[in-house]
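Form predicted alone, single chain, as structure tokens, below.
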Amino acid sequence: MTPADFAALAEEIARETGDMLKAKRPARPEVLQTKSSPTDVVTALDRAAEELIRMRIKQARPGDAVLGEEGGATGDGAVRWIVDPIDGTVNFLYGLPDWAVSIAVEVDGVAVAGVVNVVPRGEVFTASLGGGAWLAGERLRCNTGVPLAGALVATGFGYIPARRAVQAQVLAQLVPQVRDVRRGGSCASDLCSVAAGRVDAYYERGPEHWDYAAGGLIATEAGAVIGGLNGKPANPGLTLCASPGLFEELHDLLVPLDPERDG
């Protein structure tokens, strides 16, 4: 399959999953369990959504591996699907509009397709390696030529109190240096906002691979750069995304603040 073929299949699965979640979401979804802290929640529909995605992948591509937020890693094929059934579960729980079904496809460790279905907004972002990033038939381009002082920056916060305290300290140093800051609550949606020019940059400590795999490809296909600090790839320590130039400016502001610490 080509990257475009993988993107088409991922989009089909993400749309079906989003439709299921929209139809079955109750007025206040039940918290099934918590993860890293009492505020880091899992709902029954997180698990149901991932089960649906895994079933559809197995039907179409039975030999492929899957890495999912809820079900972990399965299989060992050269093709691996990276799945976050609901990115922004707290938003989902509270009825806020920034939550998404995120599905990426990697071949030999390289992302070749990404789909982020921001269900409440009715927006499905797609990308294939070398094929651009798209929304509703429009090719996406990130904002360019924006200086740090004029940048609208998206970020997020972790669930562990000590980490939040550090993130607040970092944010206090950042806010005077940029246009403003936004906190949407979904890494995947934030990365798509970079791709669409709705924000100029994004950074956050804590996102896992399933949070940024699809959105990261969408952002890079729209002309942005995604990575970690000091030449590292995007990682849970810190993930940063912006256009070339702004990426370096934001990176150099963040490094002395040591944003990867937890206390």
Ligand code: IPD
Second form
Amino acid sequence: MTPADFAALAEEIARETGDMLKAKRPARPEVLQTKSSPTDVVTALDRAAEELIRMRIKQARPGDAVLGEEGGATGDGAVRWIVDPIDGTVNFLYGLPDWAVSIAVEVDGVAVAGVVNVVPRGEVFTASLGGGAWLAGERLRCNTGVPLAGALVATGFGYIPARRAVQAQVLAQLVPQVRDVRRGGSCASDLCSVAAGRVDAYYERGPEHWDYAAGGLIATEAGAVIGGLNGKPANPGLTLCASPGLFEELHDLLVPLDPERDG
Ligand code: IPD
Ligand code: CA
Ligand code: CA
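Now show the form predicted together with this ligand, given that the preceding structure was the form predicted alone.
In what comes next, the whole complex appears, and the chain from above leads the way.
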């Protein structure tokens, strides 16, 4: 299959899953379990959505590996699907519009397709390697030539209090140096916002592979750079995404603040 074929299949699955979640979301979803902290929640629909995605992948591509937030790593093989069934579960719980189904496909560790279905907004972002990033038939381009002082920067916070305390310290240093900050509540949607020019940059300490795999490809296909600190690829220590130039400026502001620490 080509990257475009993988993107089409991922889109079909992300749309079906989004439709299921929209139809089944109760007015007040119930918390089923907490994970890393009392505020890190799972609902029955996080699990049901991942099960549906895994079933559809298995039907279409029985030999592929899957890494999913709820079900962990299964299978092996050159093709691996990276799944966050609901990115932005707290928004899902409260009825805020920034939650998304995020699905990426990697071949030999390289992302070749990415789909982020921001269900409440009815927006399905797609990208394939070398094929551009798209929303509703329009090709996406990130903002370019924005200096740090003029940048609108999205970020997020983890679920562990000690990590949040550091994140707040880092943010206190950053806020006076940029246009403003936004905390949307979904890493995948934030990266799509970089791609669509709705924000100029995104950074966060803590996002996992399933948070940024699909959105990261969408952002890079829209002309942005995604990475970690000091030449590392995007990783839970720190993930940073912006157009070339702004990426370096934000990177150099963050490094001395030591944002990868947890206390
Ligand atoms: C979270 C969201 C949030 C980010 C957290 C993630 P979840 O994912 O992407 O915006 O700040 O780091 O864990 O738990 O809603 O899937
Ligand atoms: Ca997530
Ligand atoms: Ca999730």
